[in-house]
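Shown here is one chain on its own, the form predicted on its own, set out as structure tokens.
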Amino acid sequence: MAEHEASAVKKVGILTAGGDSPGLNATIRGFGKAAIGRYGMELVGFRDGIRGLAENRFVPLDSKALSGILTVGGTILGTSRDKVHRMEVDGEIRDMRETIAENLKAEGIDALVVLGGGGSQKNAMRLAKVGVNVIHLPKTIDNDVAGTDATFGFTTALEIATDAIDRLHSTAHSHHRIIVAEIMGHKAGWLALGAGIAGGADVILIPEIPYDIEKVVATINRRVERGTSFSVVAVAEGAMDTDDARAMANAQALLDGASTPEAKAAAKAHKAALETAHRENTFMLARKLEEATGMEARVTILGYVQRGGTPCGVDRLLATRLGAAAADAAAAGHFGVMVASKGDGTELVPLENVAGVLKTVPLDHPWIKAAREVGTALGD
């Protein structure tokens, strides 16, 4: 048996966080077998994301508990959406952060990785301000993790809602019908835009581009006009029309500006009643769409299956990759980053640089001169 590769880190645990995705074993898998298997570290696992991280309940992890994870969904780990300096603990809300990090010493624990998305991110960083060695792994199907190439998941949710933009052609042409397809993607467009790109939607609706009612009526009417029955228009759950963006943006200059306690609360109920009315933004478009166009039209919310399942050969190489590349971090102590995808290769990006900062599809992107290119409405 060869000899282990030096390391100060003799303990390691990870835990996955927020929404599922797929990947996430792969990457657990990745880390894993590079820690044991290169640098002999004692590897745990820790229930429940951030909850089980402030309850220490964990469970150890060997070779023999990776074992047939790579192409598992989910997460073996399972996962929650707390947060680390506002966890509700017995009918209370406490700051865990301190209560954290107490107990990864008193485990003897010398560094956490954990695997998750914006929201987890931040709780690293809040960790690594506490003295916690934390490294974080960029998870979202949503892909808009500021500092990388690539967050694992997003492949292979691309490649599911895709799949449903391909089936649902046949339906939309068969019965002469608009068909309205929701995918996730509250705050940005990159995977609707990539499916409606990759499955020939006729119309692609993002949250980066308000859009005109009128104009996505024009754009269906002209298919009409040139002998086409049907249109699939495939919308991002956080897009909204021109004036619903409009409202959203004065409701969050309101809220930047609110100077008092009581103004404050009052902007913040303001916009979440504006978010509150949006989730039915996909089947009022229908509607409207079905009104002007006097087509039929039919929604389909893809939801949750574009979280589930097995991880594609993209995505298992993906986490491979940052699996290994972070255990080679920790080996070498660095810590208070997220381990990046570049190019080919991994970049340590420091937690505070990109910590919060959302990446959405800029307006100017390739993916959206090849929409326009080819005829695709945008909404614009």
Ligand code: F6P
Contents of the next structure:
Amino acid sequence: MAEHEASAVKKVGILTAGGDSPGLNATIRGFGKAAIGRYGMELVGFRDGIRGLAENRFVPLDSKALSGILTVGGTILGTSRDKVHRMEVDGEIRDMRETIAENLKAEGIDALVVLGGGGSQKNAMRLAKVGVNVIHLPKTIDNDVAGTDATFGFTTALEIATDAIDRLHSTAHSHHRIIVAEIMGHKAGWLALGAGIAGGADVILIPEIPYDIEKVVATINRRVERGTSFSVVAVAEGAMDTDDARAMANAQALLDGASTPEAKAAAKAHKAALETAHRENTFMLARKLEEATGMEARVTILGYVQRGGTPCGVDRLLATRLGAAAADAAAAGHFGVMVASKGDGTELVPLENVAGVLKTVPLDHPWIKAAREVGTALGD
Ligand code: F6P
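Condition change, the form predicted on its own to the form predicted together with the named molecule:
Whole complex next, starting from this chain.
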């Protein structure tokens, strides 16, 4: 039998939760190879994220199962967007935390590794509070997890969105059109900003900077006056004009201040209605630009193509580093933490320091400065 290094855990479960992201399988592989090969742990994978965890659905993951998945997109385990403390089960909303903790104990699973973004990090912390030995690894194409330099999936999505903007340039140019490209990111604009800069978009609109439509129109008209008869606008899903941003902030304030269940329900419904209306934002923006400039405008929603397919080299490297470091953390008995990327290395960050904290783009971030310096309009 092969010699293994000492480990605080013998049997460990892993799951992928939230929206899928390139690099999930590379991370499962990175963790699994180190956990099994170096520490001799037994590994199981829960199906369909938190849903499968609550339903105790898992499969054994041996070395063979980890082979050949480094480059595979999506997640071999499946995923879901469930919450451990409010999950729909048999038609009712239930708190599954105790059930999950009991199941893990009954199966002899000493620790749980959760691959996910901000929502999954909150789930991980909720489980830690009921005694589960949990380790979180930061995944998301949105790059919005606080306390880590990077999240796997982001760089791949950045490459995909940048390539799309490149391609949209040539068609915008040929037809003398405005092309509005919608890029993922409801609350944080990292992807739209990064891909917009890398792809040379003329206007970049992100949630952190409410835009003034008149200023966007002026940018496009100025380009036409200078002899450039096309414009590419990169807009994040969650970007809003100043009026909508104000209305949304008021709705949030109403919700935060609601003191009765009735007031809370009404405020929630009001905010949800605004969010629903906002789903059409990119199309409305294109229509307004068309009306104001007299140019033709077209919309391209990049959508799920940004999350699909094989991870790029940078994400495979990050995934492998984080996965291997998580195996070290589990073996050393460090739980209730996120394995964060810091420079070339990793750091264990207590979940209570980061869970629920969204990393948005700071207004003085170097990317914003660089965009402005090269003359990219940010709508403000
Ligand atoms: O959280 C990642 C993300 O891709 C966001 O950028 C996007 O807004 C959202 O997921 C879409 O979620 P869903 O998969 O539930 O449609």
